[in-house]
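Given next, in structure tokens, is a single chain: the form predicted alone.
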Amino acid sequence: MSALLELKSVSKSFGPTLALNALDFDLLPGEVHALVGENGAGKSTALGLIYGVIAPDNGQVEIEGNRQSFRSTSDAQAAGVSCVFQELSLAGGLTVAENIFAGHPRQRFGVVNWKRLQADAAALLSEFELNLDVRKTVDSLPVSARQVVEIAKALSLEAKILLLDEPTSALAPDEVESLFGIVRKLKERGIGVIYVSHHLSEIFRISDRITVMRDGQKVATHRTSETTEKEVVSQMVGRLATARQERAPREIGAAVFQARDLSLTGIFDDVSFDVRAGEIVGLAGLLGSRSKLIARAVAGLLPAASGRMSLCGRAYAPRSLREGIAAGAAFVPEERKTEGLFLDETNLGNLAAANLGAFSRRGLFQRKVAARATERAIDQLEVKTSGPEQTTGALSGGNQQKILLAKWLETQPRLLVLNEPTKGVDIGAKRKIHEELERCAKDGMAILLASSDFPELLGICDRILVVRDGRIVGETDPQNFNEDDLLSVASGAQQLPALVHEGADS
């Protein structure tokens, strides 16, 4: 079978940095070819070359045997290449139909034919069995529907090659299944898909081949059915991947945090649970479960209307994040770029931002003290950076996430609340973040972790609370539970015993 796409000995440098080094890669019709590697491996650069964002220094790009010299994304689209980026490029204020045909509207004599525009958009979406009102604005849709609109937009350009960059980063497990159904339909139509994801479990379920990259080079290409996650991880990181070690036992102490009967109309209802010293408690739920809203309520960002909480034995009712910090809590938000970090600020500035009092004396900021603290955090979390004065926005996603975690750990909280702490980071960064959370728990910190990454919850948590429709519907023991079981409970197909709280009447 002839290749749809070939990269032949493609190289690209940015100043002294060699981002791609003689990369060979090919994509067949009707194939899902996964591209994997740690942050900095060259995946994004490869996608940029294929999509016309950047031009190679050496080598060539061929589509169906024809050499290409893309000068822009428009050139790539004209050649049949479309891309769905991790951060969707839709215009929230425009309708579904307008987004799908943005840049090439249905017109007659220079006037947009709105009736045809909407009919064509509806027809395209119907191929994915999605019944959407194409007159609705995109910002009124859930994330999963927006993802489909983005794919429909790409296909409206009659794409033969589709690049999917971290397509499930904002999706719940049940929505991932819907996306996979769409990808399979694309395969049936002969469309070649390049799939980039940090989630190896997804890669092994949806891909036909896997190409592993490291330091700008291709390490290997495998048929997915003929390799293993262990082999792929070893090739990604450049060393033997060992089985996950059993966690060292931690001493679990008394309850640091308690919630009883928390309710907020239309959001959550009758929420009660404890988090003890040295314990990592997970909140698991599908999209719409509101598990992450419960975490925000605990941090003070979404105060409950009724119920009560206590932190370190004292009544705790924060009406803002600032009040939560003052009481001994800290919150790592899901969106590091919009909620967690000042991307134009330095690592030092970000680390100090949540704890300025600790770095001030008589009203003056002690920069040297903050620099030493930042250097310690960089070493502890193995942040790849030139130092405290480097701009955080210049770091990779995984290293930004480490700075975000370090920022909140610098406040020395008794309760650490996290929403999706490893979203969009590579396997190496993910492991380091998990190691740091383990260390914090071992030192007696109470940790509440909300995540849609069920393997993450099963791998790091001591207990998992399952949330559905704003209620905690049960508690699981990660040692005796698997991902399928957790998905079954979260969806309501399986029931768990109700929780019994020690001191519930106290």
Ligand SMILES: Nc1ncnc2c1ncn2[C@@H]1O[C@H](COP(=O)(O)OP(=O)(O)OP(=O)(O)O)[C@@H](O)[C@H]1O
Second form
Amino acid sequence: MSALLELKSVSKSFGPTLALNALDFDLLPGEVHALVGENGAGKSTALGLIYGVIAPDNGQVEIEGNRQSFRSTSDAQAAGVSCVFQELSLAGGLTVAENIFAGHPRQRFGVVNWKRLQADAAALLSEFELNLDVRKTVDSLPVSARQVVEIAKALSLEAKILLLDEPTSALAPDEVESLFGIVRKLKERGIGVIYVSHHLSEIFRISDRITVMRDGQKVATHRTSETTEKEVVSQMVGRLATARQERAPREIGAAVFQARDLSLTGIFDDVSFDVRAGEIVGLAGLLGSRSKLIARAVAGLLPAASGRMSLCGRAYAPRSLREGIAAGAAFVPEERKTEGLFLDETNLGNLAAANLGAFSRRGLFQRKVAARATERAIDQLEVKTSGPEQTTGALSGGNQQKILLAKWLETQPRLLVLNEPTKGVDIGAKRKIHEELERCAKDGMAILLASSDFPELLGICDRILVVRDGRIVGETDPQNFNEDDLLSVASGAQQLPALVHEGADS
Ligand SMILES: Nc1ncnc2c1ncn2[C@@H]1O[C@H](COP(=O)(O)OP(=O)(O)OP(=O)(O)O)[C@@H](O)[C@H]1O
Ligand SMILES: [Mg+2]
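Please supply the coordinates for the form predicted together with this ligand, as a counterpart to the form predicted alone shown previously.
Now the complete complex, all chains and molecules, led by this one.
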């Protein structure tokens, strides 16, 4: 079978960084070819090159044997390439139908034919058994549905090649299944899919071949059926993966944070729980469970209408992130690009933004202090960057995530609230982040961790609160629980005994 796509010895530098180093890669029709590698290995750069966002310094891109030199994404789209980015790129205020046909609205006499556009969008979605109201605006949809819209948009362009950059990083387990269903249908149609992900278990389920990258180079290409996760991991990191250390016992102290009967109409209801010093408490929920909104409420971003909270023994009712921070809380948001980071700022600038006080002496900002702290954080979390002065927006997705975490860890909060802290980070970095959280807990920090990555929750939490429909429906002990148990409680298939609050003051 002749290749749909071939990269022939492509190279790309960004200043001193050699992001791609003579990379060879090919994609066959009807194939899912996974691209894996550590954060900063060059995966997104490779996709950017195929999608016309980045021009190679050297080497060639060929589609069906024809040499291409894309100058824009529309060139790439015209050649049959579509892409669903690491960070979604839809226009929130527009409807599903408008988004699907953005870039080529169904026009007649210069005006958009809305009826036709909606009908076409609906037809396209139903072909994939996707039920979505095409008249809804995209920002009213959950992330999983937005992703479907992104893919439908790609299909509307009659793509032959679909690039998926970490498509499941914002999806709950049940949503991953439906995405896989779509991908299988695409394969049947002969579409070639390049699938970038840090979730090796997913890759082993969905891909036909796997190419491992390290430092911009290809290490190996395997038939998925002929390799193992272990082999792939050791090729990614360039050494044999070591087993995770046994969890060190932690001393758990008194309650640092308490929530009692928090409610916000239509969002969450009657939420009560404690987080104690030295404790990592998980919030587990499937999409639409609103577990992450509870975390936002605790951080001050979504004030509850009723109920009470306390932090460090004092009444705590933050109406903004700033008030939360002032009371000793910190929040690591899920949307690093829009909420968490200043992408045009340097790493140092990003850390300083949350730590001005700590980096100042007698009211004067001490750049050296900030630089040292930033350097320490870069070392500790093994951020792949040229240093404190590099612009954060130039880092790879996973490395941006590490800077975001470092920024808030540096504030040394009493209560740390996190939403999906390891979204898009590679397995090595994920372990680093987990170790870092465990270290903070050991030092007495109270940690509330909302994550749709259930193995993550089971791996580091002392307790896991399961959230469904904005309510805490049960509490589980990670030692006696596995992923399937957690999934069945979160989905409502299985019940848990009601919560009991020790020392509750209500
Ligand atoms: N616009 C840019 N300016 C400067 N450096 C860049 C730019 N884009 C990427 N890089 C660098 O190129 C290298 C490869 O980055 P890339 O985004 O391709 O990694 P990745 O494999 O997608 O990683 P991740 O898993 O974290 O998303 C990194 O060292 C990154 O810092
Ligand atoms: Mg990337």
